[in-house]
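First, one chain by itself: the form predicted alone, in structure tokens.
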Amino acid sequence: MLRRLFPHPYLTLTLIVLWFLLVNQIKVGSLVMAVFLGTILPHLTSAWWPDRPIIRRPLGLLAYTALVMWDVIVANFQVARIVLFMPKAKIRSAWVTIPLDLRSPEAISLLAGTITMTPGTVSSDMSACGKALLVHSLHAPDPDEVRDTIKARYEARLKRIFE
């Protein structure tokens, strides 16, 4: 019964939390709207989710979210320093190919979104075979270090969470 009502419970929970963050107030009307959206939207999009993602470690996902939030804050200061104080001639932008060990489409999407949300980097393409991401980095004096950091900091955690 609950499976039919909430086909993607994590998505429902995420939508409810995001709704409260957007409206920035806790009222009965906000709760009703959050539950309504959290129930209806997964049903409307379920045709595009034939298989539910398997999250093996839900607490790991919470820790990953906290890590990404921290990295976004730190990266904002790093990008501001680069843009405001680094001479243009010293900025070393680079395209970096990230080979993927992830196979879950949801995990790959989350990795690409994480890279894009973190200031200074953007995921711009995925290989046709789905085994590599092309990432642009604002300042990458050592592109291999950028690749290794993304794989160790984000991809390894996502692999533990989803696979």
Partner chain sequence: MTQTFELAVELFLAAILVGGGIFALVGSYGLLRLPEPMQRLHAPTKATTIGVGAALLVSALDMLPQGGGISWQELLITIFLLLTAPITALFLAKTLLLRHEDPATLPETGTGHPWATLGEERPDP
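Positions refer to the first chain, counted from 1. Note that the rigid core is defined as the largest set of C-alphas that superpose within 1.5 Å between two forms. Remember, it's a predicted structure, so these values are computed and weren't measured experimentally. First, how it differs from the form predicted together with its partner chain.
Here Val74 and Thr39 end up in different rigid parts once the change between the two forms is broken into two.
Comparing the two forms between the two forms, the rotation angle of the smaller rigid part against the larger comes to 18°.
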The other form holds:
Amino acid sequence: MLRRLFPHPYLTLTLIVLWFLLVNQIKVGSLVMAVFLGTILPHLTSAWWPDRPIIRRPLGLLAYTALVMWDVIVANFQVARIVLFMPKAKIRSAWVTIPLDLRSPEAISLLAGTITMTPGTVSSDMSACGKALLVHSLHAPDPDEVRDTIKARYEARLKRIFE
Amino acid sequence: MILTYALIFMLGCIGLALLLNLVRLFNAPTITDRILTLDTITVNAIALVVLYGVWSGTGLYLEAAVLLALTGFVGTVAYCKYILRGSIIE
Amino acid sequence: MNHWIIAPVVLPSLVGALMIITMRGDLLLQRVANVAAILALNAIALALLWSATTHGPEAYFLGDWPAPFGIALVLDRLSAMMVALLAVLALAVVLYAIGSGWDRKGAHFHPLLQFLLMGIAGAFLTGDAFNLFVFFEVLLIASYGLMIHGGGATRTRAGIQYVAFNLFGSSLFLIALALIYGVTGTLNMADLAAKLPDLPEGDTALLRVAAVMLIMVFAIKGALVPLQFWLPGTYANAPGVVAAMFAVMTKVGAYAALRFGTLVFPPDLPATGDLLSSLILPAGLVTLVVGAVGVLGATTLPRLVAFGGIASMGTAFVAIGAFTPQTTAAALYYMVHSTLATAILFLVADLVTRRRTHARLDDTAPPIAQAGLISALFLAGAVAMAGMPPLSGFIGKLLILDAFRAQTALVWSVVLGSSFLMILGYARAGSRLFWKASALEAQPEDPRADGLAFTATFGLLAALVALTVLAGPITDWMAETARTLHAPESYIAAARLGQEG
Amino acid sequence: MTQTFELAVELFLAAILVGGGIFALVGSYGLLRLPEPMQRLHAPTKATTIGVGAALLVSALDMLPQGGGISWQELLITIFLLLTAPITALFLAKTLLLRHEDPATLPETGTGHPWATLGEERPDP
Amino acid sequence: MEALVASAIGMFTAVGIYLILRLRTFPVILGLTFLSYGVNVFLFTAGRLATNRAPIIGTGEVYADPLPQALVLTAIVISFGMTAVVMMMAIGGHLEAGHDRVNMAAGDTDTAEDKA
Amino acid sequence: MSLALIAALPFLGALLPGLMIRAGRDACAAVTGSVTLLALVLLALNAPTVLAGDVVQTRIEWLPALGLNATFFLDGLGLLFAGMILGIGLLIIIYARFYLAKSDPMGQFYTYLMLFQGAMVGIVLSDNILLLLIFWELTSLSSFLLIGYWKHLPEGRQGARMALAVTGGGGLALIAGMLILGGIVGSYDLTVILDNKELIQASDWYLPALILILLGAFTKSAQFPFHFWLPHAMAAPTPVSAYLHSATMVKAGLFLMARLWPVLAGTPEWFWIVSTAGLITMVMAAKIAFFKDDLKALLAFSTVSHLGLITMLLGFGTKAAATVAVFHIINHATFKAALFMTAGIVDHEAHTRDLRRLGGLRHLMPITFGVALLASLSMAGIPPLNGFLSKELMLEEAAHTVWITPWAMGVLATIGALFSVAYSFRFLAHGFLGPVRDDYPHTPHDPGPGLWGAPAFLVVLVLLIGLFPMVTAAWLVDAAASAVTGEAVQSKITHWHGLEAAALWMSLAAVGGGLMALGAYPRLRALWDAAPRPEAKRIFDGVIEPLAALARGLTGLVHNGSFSRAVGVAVVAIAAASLWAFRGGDHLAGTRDLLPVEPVVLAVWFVMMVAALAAPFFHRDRVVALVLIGVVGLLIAPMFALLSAPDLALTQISVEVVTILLMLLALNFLPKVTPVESAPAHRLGHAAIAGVAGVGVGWLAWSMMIRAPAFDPISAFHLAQSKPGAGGTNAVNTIIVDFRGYDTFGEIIVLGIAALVIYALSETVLRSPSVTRRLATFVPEKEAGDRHPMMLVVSTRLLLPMAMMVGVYIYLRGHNMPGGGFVSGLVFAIAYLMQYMASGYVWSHARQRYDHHALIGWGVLIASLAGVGSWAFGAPFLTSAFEYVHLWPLEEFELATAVIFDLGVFLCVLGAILLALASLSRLALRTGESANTRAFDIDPSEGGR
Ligand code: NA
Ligand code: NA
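In place of the form predicted alone, the structure of the form predicted together with its partner chain is requested.
Next comes the full complex, this chain leading.
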């Protein structure tokens, strides 16, 4: 019953929070609306999200987000440096294959997104079996290091959160 | 006051960035570069709208930024999908 | 407030919407609904005609906002007449479409027809310049759908030209409206009429440009030279029954030109003066010639009829362009006549082409089934279009010639010379279609009954006959209508500018 | 709110704006400067996003010095951008892979399957 | 600012017309889109230009003219619908005829390529 | 009333043959004949009054404002003609019954004949010249049908068209002439006009009117130089020729000249034009007739000649001459109708009308010969037959008329008479005399009385009038001539005018000369054949065919199907007219303070301008063109935002992306590049046109912006009433959903219809076999291996509800803040599009719960009902209401009916866009692509978890 009412409870929660962000005010009316939309919209769209993803550690997700945010800001400066000052000839771009241990589509997507948002790397493709990511690194004198960092810093955490 | 100058600075940066985008738009070596430039222009436009909101002291233009973010994404994906598959909805 | 004024707009929109929601898969139901709705439209139109005749102009304030701030519809004799004409034509068209099975050849014929009616009626009734644009668009987009109804390479490609050219025209319309609002700050036509005499000197140039552009827009709709290029391809390639319905669409352009030329930019307005007539009148004459030459030179039957339509628009615009009560009265009569006559000929062309393998005139095809009836209809239609007696075309022509005592030589020689070309053209076409064919071996072909289609065509012919026989009272009525058009005080008063409620 | 706080906030916001402006510029400059198509992909998808992020942050907080509250809608926009930028980059990269990259320069997937973009279409079972 | 807007209107119009004068459907449709940009902005300028005076009651003392804005909204929507239709017709024409030429042969009969 | 009935009877009768033909040919003819007889009887009842010198009138108001009324009058002239038309008509009906073959559709024939008869009767009875015009043109029309009756004969069709062209064209001139005449007098009533001779002849418009009217009369009566059509009209069945070309139609021109004789004749212009034309026609046609081998052609040219004779007499302008003209009209009708019928009998029996193949018929068909003999002797002017009487009178008048020189007229008239004698005798000699031949196509015999009865009756008249003119004809001539001349005429017709009469000698010369000419026929014929002469048909064809070809060429040249031509011409015309209009008015200097420009705005402007300008240069690569248009469209949005139009910015952004998606979808089915097809000069010209348009429109915008509006804009009301009156603080939104909600109502319907049209077209296209073939061979370019990348699908799962939420937000706040149902609908649509893009059409659509059509329908319905609902409160369509509601524990909120209307907008927009895109996507399915059953292609969790 509850499952039918809230096909994606995390989505419902997210939407409620987002509604408050959107209306930018805390009122009873807003809450009523937020709950209403949080209930109705996942329903409306659940047909296109047939399976419910498993999140084992929701709080870990928050911590992961904070980590990524930090990485984003810090690493942006590195990219800025490369773009602005590094001589073109010295830029060592490289393709890196990231073999995946993750299996959940949501987790892999999150990993790929993380890779892209952390500067210097872009997730560019996935293997036709879904078990490897192709990452392009802007400046990677040592491609293996890139792969190891990603697997250790991000994938491992995501694995804990999702699987 | 200082905020105003900073605002002008950033607006100037965005303006300059747009001009750089324009250059890239025309000497783009690949179609991907053109799409990428369009995407960049969209993002710069979002910044512009947001900053204009700050400048004018109203929040009237934030929805425009929301929509730009949403539609910029959809548009860019559609262009790419076209390059990748020909049919964007298949 | 007389809610019936908006009925010609609301009724089709409701019926059209209901057709989409509930009758999408059921052609029979759509047919019944469409005929019923059009019958109702006829009744409403008749009532409105009666009301406009007995009570004079009456406004309908949408949303209860006073003019000029909201949108007002204005029912006057002219708008009532045009709506009635529309309703009559629509009835014939829908019956023909059902009888000939045209409505089966593609999706959504019936709702599109309803929306077309809505658009045209809205354009006739509105008293607001921008709203006129909106309803132009409604009628246009419905017409796009109807034009390409049934598909096929040539029709679709002709449709592209039609749509693209009209989009160009819509852009022009918007520029003109922008100028009008930008200069005057209002969009209500009665309000414009009230304000424009006081327009400051320094703004007249822009207003004149706006007036010219508006007229050009209407000229596109009315296929006035040099904006007529779209018409032959469009009408000749549209399904015959749709082309017949389109006969009234060109009149929307004529109507609008008449409305604006008498209400908003009357000849005595200092800013514009005789601007409109010095454009429309010569253009009308050239249009007439172009149409007549086209009739003589047409290579296919539908194109022949289409050029006949152009010629008739030329004639109508000649009469409209003079902007005197007498010429306007003649124009009104001629507009009604030519709508019916053009429609008849398009239906006849359809009756013919559906029975032949091709529509070319230079290439004889075997005799068609029911040639007798069809050739009689063709004769009647051609007689009407060429302005020969005894049908109303002749009366219309006489009225126009009689009204043009001032510019006799030019107008008369163009009108009569064009008639000559058209007589030649129709005679050639008719003799090739119906006489020459009889020299060939008749093909064993199933005689098509088409009862309803014939009924519809003959119905239109009957309307034409009525227009002829009752020419006296009708022209009296039209003379009075023309008088009120040229003395628009009652129209402006009906708009109750600035008065609440 | 004290004067100092206001000034501090203003200074902070000004710094954010200056930094954001520079990042925005860097993104567009990188798009112009970097020689290889894949390299160019890096600059704008991220640097420019940071620039917008800065603008959004300022917009969210700019009422603080005047005693206003925080505007939260900007956070929503940021979330939108964070959600969408990787997808944009992915698709752009895929177009480059398909059209401009020499498959020989790509590493193996290590799974025995090709990269999805370059592989054969897999018929749906 | 007025000069910028006016020149932009002029540019959109000119580009639009030039593209409309091309011989294939696609550029013609692009041209119509450009033309509608120009025209929509033109209509917008009928209310004259103003910055930071959005016609939201309560956000200021003086407001920009809201009426042309409303009219432009209508115009944008309509031109969108029209563009969609003509686009579909362009596809239909191309698929049926095998080419995407705009011009028809004199007399509206299909050109030789159509038959092929 | 009875006059109107006489005119109407034939028309009513025209309806009967079609109905009666099923009862048989006899019944059909009988009914037709009875109607004619009835009309004749009615006419006869009126005759005593007319002969007593009175005029019978009937008046029915038809179009009094124009002066066109169904007024009829009967005087002597009318009586004469009406009698002739109905009388000979009756004979023709009888004759035709026996003449027409079984295979000829007789009902049709009688219908046409009665139409024609009615038109003729109408002409001669009209008391209104506009009414006369109507009948006049009707004769052209109905004769067109009659001449072309044998549709399978090309000569029939061509002859009919020639006749219509000439007489119809003349009719048009007549219209102008009559209108001028009416204009001079101030009335179109004939009786009034006939009373205004001085007024008319003093008018400056007299000569134009005269020429135009004579053009009508001459063409109808086949006068030089319009004589050429008549012989070609002989392709008609002989009854038609007998009727139209002896007694009736061709006489309509004469009738008209006679009718207007009192007011038009008597001036030098009249004399010179009319008598000259008549004289030339008489002589020339008589000469031609002499050399014609076809019996009917001979008779036709003879008819032309006699018409010329009568015309000439009318042209003299004297009372005496006019009287003779009237007399000859009667005589000609009798003998010529008889002769035509005779020719028809010969044709019917011998299956040829060629004089070279005839001869000797006297022995084979004595009755026919007898009829022919009397009639042709009368035609030759041999005493005592009626033709002789009028010819003598004619010659006498001619002898006394001064035309260039005192004797010229007399000499030429005699020459005419000479040829008349010659061809009449040739008709007899070559047709009937001589030995019986054995090579007739068909051996002829006298037919039954059904065929010879009618001509025999006429010949009896020929004889009787000839013998007893004063008893049989003078009263009618007097009555008619009195009507023509407007004075009482008392004619004295005798056979002998004395030796001093010039006519006697002229006649003798004519007869002698005629016989000599016949004797010298072979030699004259050789001369004739050797002489080059213009062939009328070739000249006519030489004029009309090139005219038609020219028309075809011109039309093809002007309407050549070129779209760019159409637009180019339109742009130039609009620009020129606008410039002209602008220069005709005043535009004073600016009155407004202009806005300053910030550098960043300049940068945005620059990017926008350059991107737009680039489009013409880069447009051949269509994707690039789309990117450019994307840039321009995108940058317009911040410009709207900057210029205080947040609603426009929102709309522009969302419409733009949907447009781009649509175009990308479309481009998939279109060529990817535009080839170079126009020459550089062409492109330069187009650029010039475009440049003019751009500069013009830009200049207009500038001119408008620098000046304040001349009057206070009505939007002041909207701003003032937005909150108190419409219940919303967003004035743009209150205008859209309330003040001008009716516009929006139309607008959403446009959008809805657009989707319906797209759907209908996709249906049609999909059904087309050629399209199916083409789509099946659709080979895309190099393609990526995955269609639905997982990451896109996953992020869409989050973004879809988020976007919808934004859509709801924008919808709800629209009344007070930027937004509203329209943008909201677009946002929802974009959200769905995202879903469609991510997982494909089939997969996503299968999970779509709402039918797109229904969404549109409901949208329109809700918007309509929101409008109609106000009727319940007695308020007009779309009247809104709003109320602030306080509902614990909620804060106070507003309920507005405008929101319901906006819901209609929302649904319609959403449904329209989805339906349009679904239609396009269905095309893609036909390219042979398979449908996916899963949301994304690569599922790493497969077998992994
Ligand atoms: Na609107
Ligand atoms: Na647009």
